[in-house]
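Coming up is one lone chain in structure tokens, specifically the form predicted alone.
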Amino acid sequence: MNMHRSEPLPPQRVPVAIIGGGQAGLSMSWHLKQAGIEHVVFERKRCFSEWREARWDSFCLVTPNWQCRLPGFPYAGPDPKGFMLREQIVEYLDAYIASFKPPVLEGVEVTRVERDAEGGFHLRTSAGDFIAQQVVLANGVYQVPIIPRSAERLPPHILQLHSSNYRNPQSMPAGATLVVGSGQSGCQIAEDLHLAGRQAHLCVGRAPRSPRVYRGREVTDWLTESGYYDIPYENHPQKATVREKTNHYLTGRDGGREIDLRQRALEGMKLYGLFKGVEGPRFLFEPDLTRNLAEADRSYNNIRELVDKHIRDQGIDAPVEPPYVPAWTPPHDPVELDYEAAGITSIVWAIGFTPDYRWVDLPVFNGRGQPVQRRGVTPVAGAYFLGLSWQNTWGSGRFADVGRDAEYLFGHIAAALAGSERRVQAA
């Protein structure tokens, strides 16, 4: 028997060193591509796993699809002002890949990240180790679910799930649900149950709300004119404190329209304030259901607010519609629920996720833990992110505009490796 152990082989170098095969990494891919710059992009599981594996059957885009305009491959289909719905997605996705076929490293964890005594970036991985002169993090925020301590006290006989786990109603127990969170997912998720025949429950936050469509024309047509979508998150009227706000909830499903939930009550479903815990065999809620219908209201309405001055500032002969009125007010704000008398069967937890960055080792957070950058270019030189919320405009990290925010760290990567090239040429 060898009893020799072989000698770890060394790492290998790349220039570029890419984390996440999601629509973030491979539009920098693209840009790098094109430029014949030399990289590689690492992706755990299968590139655009989120959309494959964690959308319920009825998901479709909230955006146009004439807004999928990753580099190079804007939406070609023939509903431009449609919403195209997850399959289609994933094709549109898969598509996009064969389009100029990334150097992509699929099922290849990162496990860590941290300076390189040479001044790059060693790369562990479940494919041994990398040394990168750039880095960049395009793994996305969308990665540790959010459950609360409190679902612990809850009985065994409630399923208890996840937004990303949620399928269809039909794979749901028969009895009545809770869903706790009004962001689009809880609010989507919470109609498709309504819309099936089931008994939904909702509990709502502080999510804003949207309009569909205003003086007769969608929207998103508006704020993209107005130029509202290219405002700098340094120049938004909320500032940094923008990159905290929840997404306006709406939906792109039956051809796209509002989601009003004080309509929805009046056809059944209950409404709740933020959910606060378990108690024996209650849930309680904090005393705020008014509140949040309101402030939602007060998003929606000051949406329409930027319209209007929009079509006057422009001279614009735009079709008037009469003020929004509230369909519903809630008598009063319901604080407990006895779940067992109201046949509550199951819950989705559709709070949101947390980031996981405890495998970088680079000095690039906040004591908050958030990522310290600008535009994506950190503290640390070569290291950058890309496909965060509000990373620099409402379209970053989205498909509207993840390939702007690319673009500009391009520019700085490509800068860093000419002069790189240029100081080995002299030595």
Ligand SMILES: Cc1cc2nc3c(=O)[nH]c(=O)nc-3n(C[C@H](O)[C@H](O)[C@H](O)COP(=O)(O)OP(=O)(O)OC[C@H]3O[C@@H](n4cnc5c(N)ncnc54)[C@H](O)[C@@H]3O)c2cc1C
Second form
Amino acid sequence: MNMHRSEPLPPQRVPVAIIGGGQAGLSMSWHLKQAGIEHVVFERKRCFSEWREARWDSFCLVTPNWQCRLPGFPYAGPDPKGFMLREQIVEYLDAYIASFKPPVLEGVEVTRVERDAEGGFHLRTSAGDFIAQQVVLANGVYQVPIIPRSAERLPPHILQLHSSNYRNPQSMPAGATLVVGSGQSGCQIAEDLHLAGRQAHLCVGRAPRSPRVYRGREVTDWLTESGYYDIPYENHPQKATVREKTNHYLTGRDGGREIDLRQRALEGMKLYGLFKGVEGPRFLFEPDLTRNLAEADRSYNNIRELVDKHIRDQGIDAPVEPPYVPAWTPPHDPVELDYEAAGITSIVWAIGFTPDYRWVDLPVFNGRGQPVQRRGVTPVAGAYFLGLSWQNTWGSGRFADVGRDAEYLFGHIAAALAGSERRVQAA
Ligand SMILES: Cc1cc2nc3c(=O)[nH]c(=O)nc-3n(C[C@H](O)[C@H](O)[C@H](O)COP(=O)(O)OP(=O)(O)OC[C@H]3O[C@@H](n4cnc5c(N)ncnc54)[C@H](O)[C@@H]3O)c2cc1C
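Given the form predicted alone above, produce the structure of the same protein in the form predicted in complex with the ligand.
Okay, now the whole complex, with that chain kicking things off.
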């Protein structure tokens, strides 16, 4: 019998390894490809899997189409001010892949990244080992769905799912649904159910809200013109908190509009404060619905004031709008709900995600496990993050400006590779 044992293959060498085949990883790949720099993108699923798999059926962009400006491939469709539906987004992204054919290894997971003895990086992957001189961590920040431990105390006949697994009202069991979380996903999913005639209950958290159109123009246009989207994180007046803030809620649905939860309450959506837990047949809530709605309105009004100031400062002739008046105020802050009596048969947890860096064995995190980086450049030479929220500006973790961040990192990578090339030649 042949007892020959196959030797492990030696690691493959590549100048740059990019981990993640989403918009961040492929933006980086585009820049490297233009410069003829050899690299590999590792994607454990399929490129843009988040957009293909983790969005509900009626999903559409919250940001306008014109902000889809991946490097070398700005949105060129017929509706720049519109909001692409999920299928259209996927079409745009597939066309992006076809436009420059990035060197992606799909279905290959990176299971560990660590320093190697020569000062580069050793990547262990499901397709063998690689050695890279430079490594870009573009693995996304919306990775691990958050579900609270109190979920375990719910009876099994209540269906529970995370917002990334919600698809449509018809796939939910008959009866009412509690959506927990009022960020962009939670509000839009609660609306999706409500507009389909389903009884939606919503736990309203601390997420801010934004106007969509104000004083005759889309707010995104005003904020672009006023330079807000170019404010770097380092100069942001709320630098201490801005990276951790939940996104403002509004929607691209119906051609783009605001989400007014007070109005939805008048129409029959049931609102509560923060979800606190489960006790017997009851959900418990914090007594903060009134406060949370008021806080969301405060951010809404702050954005209007920002626009007012810009209009004033620039002497722009724009129509004036009446002051905001809340459509409804809760009569009291509900603190509990008998879920059996309310006919609740399902819960959608829309309280976000955490990133997953367990496989990154590099000293690039702070005491809270968050990336330590400045514009994506880490304290470890040759290791970079890309696609983080507010990595540099508002558009960093979005379609709008991830390309700009990739271009910045490209400068570092190209210079580092040129430097090591010079050192090799000198030696
Ligand atoms: C519900 C929702 C709505 C959003 N709406 C908008 C919007 O309207 N406009 C906008 O501009 N932005 C929006 N965003 C924000 C942002 O554009 C998306 O989150 C986008 O997917 C981020 O792209 P990314 O490339 O940074 O990360 P991802 O899309 O998460 O890509 C990371 C990739 O890395 C892969 N990966 C992770 N770990 C590994 C590993 N170890 N090995 C190999 N591969 C790995 C993953 O499979 C994934 O494909 C939204 C986000 C969410 C969650």
